[in-house]
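What follows is one chain in structure tokens, specifically the form predicted on its own.
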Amino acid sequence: MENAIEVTGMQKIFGSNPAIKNVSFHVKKGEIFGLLGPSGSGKTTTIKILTGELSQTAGKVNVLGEDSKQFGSTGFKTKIGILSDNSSLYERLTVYDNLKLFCKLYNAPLKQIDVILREVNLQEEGAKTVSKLSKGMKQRVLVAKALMHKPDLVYLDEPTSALDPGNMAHIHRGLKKLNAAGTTIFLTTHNMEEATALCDRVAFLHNGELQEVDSPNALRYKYSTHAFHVETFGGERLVIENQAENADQIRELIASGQVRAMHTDNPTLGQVFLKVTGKGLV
């Protein structure tokens, strides 16, 4: 099995509101696929059909060789973790003993409570009561609770949203090690930075429509100008289009010394989405 993740002509209808309309993507087995778009294009709707909370009105879907049908099957869940907006844990247990019994419920070792507590930086917390941790420190323990029975392949729904800087360099490592240890991970965030760093493909969605799907870079690339950008140590700012034509204005700035900083366009992920949607991540 090459693809962890096949989607062929989803539609998901509430009412007479089509909230996913015809779209077809694919993630590979081993891969970190990343699900972008606004507030409202049907990222979540999107995580529910792939794990099983919500059925497509239309079309197939097949995760880690499972037909939808068999979404809710005990041996399916055993082979997923989940980091959604739905997830929780009990705030008068301690840390440590939230995921002892998530251990027990999917037969995971004891002893992999100390490897994830260090993945995500809580080593030292696991005595802590839940309710007295930080919203930070709670995400944390949520991201660890997904990642815990160490799963085929795992669900991110913005998993670094209430972590400083700090925190979420630390989780971006934990995700990387996870993710060459064989695990395939299906992230969505807002953070365009955390996408071109850890995504191998985006996918952006918007109004419920695929609107591209590829690599980060290459999309990126695909939607540059190419032009160069030129500051003069003089503060002049210089927009120079990448044409023939104008290598020898090019090579006389150089060759005089005026360069104080060059670049070709390459606009950010977040620019690209704008220029694809017409409208902002948030």
Given for the second form:
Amino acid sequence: MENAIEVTGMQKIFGSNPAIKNVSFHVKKGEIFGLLGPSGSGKTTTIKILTGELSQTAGKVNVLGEDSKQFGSTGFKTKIGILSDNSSLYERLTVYDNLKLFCKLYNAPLKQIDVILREVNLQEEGAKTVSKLSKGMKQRVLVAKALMHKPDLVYLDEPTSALDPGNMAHIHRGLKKLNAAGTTIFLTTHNMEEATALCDRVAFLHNGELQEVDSPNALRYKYSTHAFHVETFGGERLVIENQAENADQIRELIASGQVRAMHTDNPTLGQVFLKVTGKGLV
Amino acid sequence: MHIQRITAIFEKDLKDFMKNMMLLTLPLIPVVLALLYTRMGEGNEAFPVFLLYIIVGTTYSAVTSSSMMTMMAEENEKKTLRGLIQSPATMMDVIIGKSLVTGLITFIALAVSLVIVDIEPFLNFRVILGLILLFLFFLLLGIGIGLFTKSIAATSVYLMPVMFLFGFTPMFEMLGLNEDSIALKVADALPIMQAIEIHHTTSWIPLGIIAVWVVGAALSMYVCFKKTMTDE
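Would you mind giving the form predicted in complex with its partner chain, to go alongside the form predicted on its own above?
Up next: the whole complex, starting with the chain shown before.
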């Protein structure tokens, strides 16, 4: 499969402070790729380099077949959509007028506005002035703005922050639909459930270094102790290693009818992240 | 340059302008000043050219530069400019789209003000060319400062020198300074004074000097815009 993003030996140094240290990864076309890391890990710097807002100090960055020197070109910008922490809306204008501006800038058909407003569950709010919207609604308009022109690649920096679970699920469905239609999605999130549910692969970024890149399930299995956790009706908790010599012990426990619950030790993505980085997502 | 993108930015800015009370009141300043002028003096005496240029300077500094500064600074402050930069719109599309709105408002304010006082001295090709160059100078100055300041509140700090130095330059003549004073010599080289000079000479040099000011303002605006394009 062709790659939408190829990063080789990327470094970014601000003054004497290295923000990104020799990072290499790729994102396949049609993939949902999650970049996870705590604040200050270098996620935003990475997105800024990938969108051309910053240039890398060293290394090669190629997006949709274009070298980083071409990231400012109109042709390149038409192919990508961006929702970053810097994204904003014109507060005095209506939702419709905001989206109409970007529809025209990206040369997308105006009928796309109604389609995307339905996708983000804002079909009734088009005529409302942006300043009168809640934070969550504004976030959904920003998502709509990033996706409206059906980009080949979309960068989403914390797309569902400030959203309630219902609207988060709505946005997730929209992103899955967009991805099924062929759009590559590169997202950063603090929400590990979101990353597990959405991403084909995730990368852990910590102190500007890439720690792990793989699918959420592969990482969970990799960092699993593979032990069985057993809870008996008597309140006893047992940890039994997943080894052939323990098979009889497990069989006996089940046969005795004492087992209230038994599950394997598969850590959540958040727990894997803690193991890898020794740090939580703050 | 892309006509559809320029039109989109023009439409957006015009709608935004019409909903912004602060910007909407700016064009009234030269109009009110012109109405006050008509109450001055006696009989049907013609207004001295330098007095008329105080209206021109007020229009260009208080309407053109000020509205452009405010619009750009607001885009910067609210981070909406980043959205435009990330879109396929080029630097020229953004600047032209915004300038069309400012140009339209400036033209209405200037035409109404000059009709109220005396538009006759301005009905001359060289004078009109001078007015267009002056407009470009104040416009580019406004864009550059707007990009540089980063917040609407900070624009007032920069607007004052623009108004007093470039907008109200003809008032320097009324300060009673010695004709040989350096202050007057410097003031004479400023764009508005050169525009006044066009009325008193057939030479193209004053237009050339204003054009140099325009190029200077364009260069400073270009540097500010380039800085805004990236986060380096």
